[in-house]
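The chain below stands alone and is given as structure tokens, in the form predicted alone.
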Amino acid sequence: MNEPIPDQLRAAILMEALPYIRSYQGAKVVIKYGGHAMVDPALQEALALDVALLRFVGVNPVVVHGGGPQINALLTKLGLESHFVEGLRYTDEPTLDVARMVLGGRIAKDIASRLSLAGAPALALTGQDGLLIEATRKKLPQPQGVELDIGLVGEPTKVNAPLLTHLIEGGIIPVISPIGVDLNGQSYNINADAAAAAVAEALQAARLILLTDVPGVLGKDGQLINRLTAADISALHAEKVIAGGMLPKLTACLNSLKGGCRGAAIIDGRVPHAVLLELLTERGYGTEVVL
């Protein structure tokens, strides 16, 4: 049984949120929301119990999801291979079909469910709804000039900000599955930490929160980096200590707050409540990134 919290923590816990609270008032945060969070029942009900906190304390949240380990679960049932190509997922016609089914299709919509029944409205779109995220076939550049084609990948080119601002106006908060859209009508699978940032951008977001499965980016000796800057990152890319997943979490990162986006962490979604710790505490939670 769990010992309980003197009230005088409890006060203390409280006042040390209020200027945080005070601080985001009326202001949009990006959470993007993947890993392990998204399949542990208990995880996925403290995120919503968070979301709908922030909302009913005046932040307006967005959520932007992944889905890649149900992605892999039905690609293999269908007898179809997974291949990554530095961080980002090959994908075939059959895997885009894969990605639309399992992200737009499933859950997107559980998400908004558990939202709504915490209290907190939401609505699930994909990036095709409304024209909501353009995006361009992207490709990997390589030595000499070379660019590797890693199938129907997009890069997000516009985000229709003026649609999610109307949503928020509205009290809903909009749920982003990251498939992506271009003017000849081609869809695209987004990496969801790219759709992430480019919607945080387009929002001029007061904050861009990535969820991870692991404490935040780790030092050469396994030890969590509290902050890394642009060139701190470009020198442990170079030494190799940052490599796969987690480069797309990074240079999302970076990319929003280019944009004009105010902040941006990548934290341990296994930990529950850690959206809350990590805006609403002195000492956050993850690693912060900047420019």
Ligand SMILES: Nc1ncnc2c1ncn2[C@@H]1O[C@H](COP(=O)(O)OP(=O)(O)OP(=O)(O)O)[C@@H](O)[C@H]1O
Second form
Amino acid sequence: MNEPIPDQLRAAILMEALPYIRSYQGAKVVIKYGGHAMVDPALQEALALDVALLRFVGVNPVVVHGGGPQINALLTKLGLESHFVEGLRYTDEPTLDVARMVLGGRIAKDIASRLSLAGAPALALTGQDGLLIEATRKKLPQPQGVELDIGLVGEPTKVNAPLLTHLIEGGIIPVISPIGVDLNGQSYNINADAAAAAVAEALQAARLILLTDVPGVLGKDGQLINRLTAADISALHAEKVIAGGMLPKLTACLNSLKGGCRGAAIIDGRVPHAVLLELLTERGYGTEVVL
Ligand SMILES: Nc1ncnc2c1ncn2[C@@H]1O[C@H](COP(=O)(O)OP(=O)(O)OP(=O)(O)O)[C@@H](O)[C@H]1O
Ligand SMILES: [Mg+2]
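What would the structure be for the form predicted in complex with the ligand, rather than the form predicted alone?
Let us now look at the entire complex, which starts with that chain.
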């Protein structure tokens, strides 16, 4: 059985949060919940409670979610294959359909209902709703000047920030699926980290928090790196220490910071209440990215 926590310690733990609650008062914080950190229902519940708590202490959370493993699972059931290029999913028409159904049809709705049940009303939206995320087809230039074709992968060009602000001011937490649309009505699959960065930039958020399935960015020997600059990131990329799904995450952090978001971190979404520990305690958590 767990030892009871002495009252003074309990009080000290609560007080540790005070400076953080004060500094994030009224601030917008974009939380990206990765598909890999989302498979455990207990963690999903803990995250919903964290987001609800933030909302009740006066922070304005905005949730963006991924869904890699869940999209892979449905593709496999349908006999379709998954391919990744530099951490991005090759997206043909059938894959786009599956991504739209899984992300917008199930994952976002589940997150929104969990949050709403925790007392924090939330609304699920894809980038197609209210032209929330306008996008263009993403180009992936290569050193030799050739371009890799990754299909219907989108790059956000514009985020409807007034729509989000309207929801936030109405006390509603937006839960955003990373699907974009262009002005011809073509929809696109957007990497969720890139979508979260675009949202954080458009809202001039106080912080972008990317939750994933590793403790943060790991160095050559597998140790956690607490703080990374843009120069460190280029070096680690060149050494191929950073690869796969971590590439879009770091690009997202740098882009959001360049665009005016005031802080960015990559943290372990497998740790229950990681968001609270990151945001409201002295220690912080995971890898902080700085320009
Ligand atoms: N240097 C590194 N440190 C940590 N993880 C790394 C590194 N290089 C590559 N990775 C990979 O990046 C992965 C995280 O990105 P991934 O896209 O798989 O998950 P996610 O973004 O959390 O989920 P989703 O894509 O579903 O939103 C890790 O599981 C790890 O395999
Ligand atoms: Mg990813």
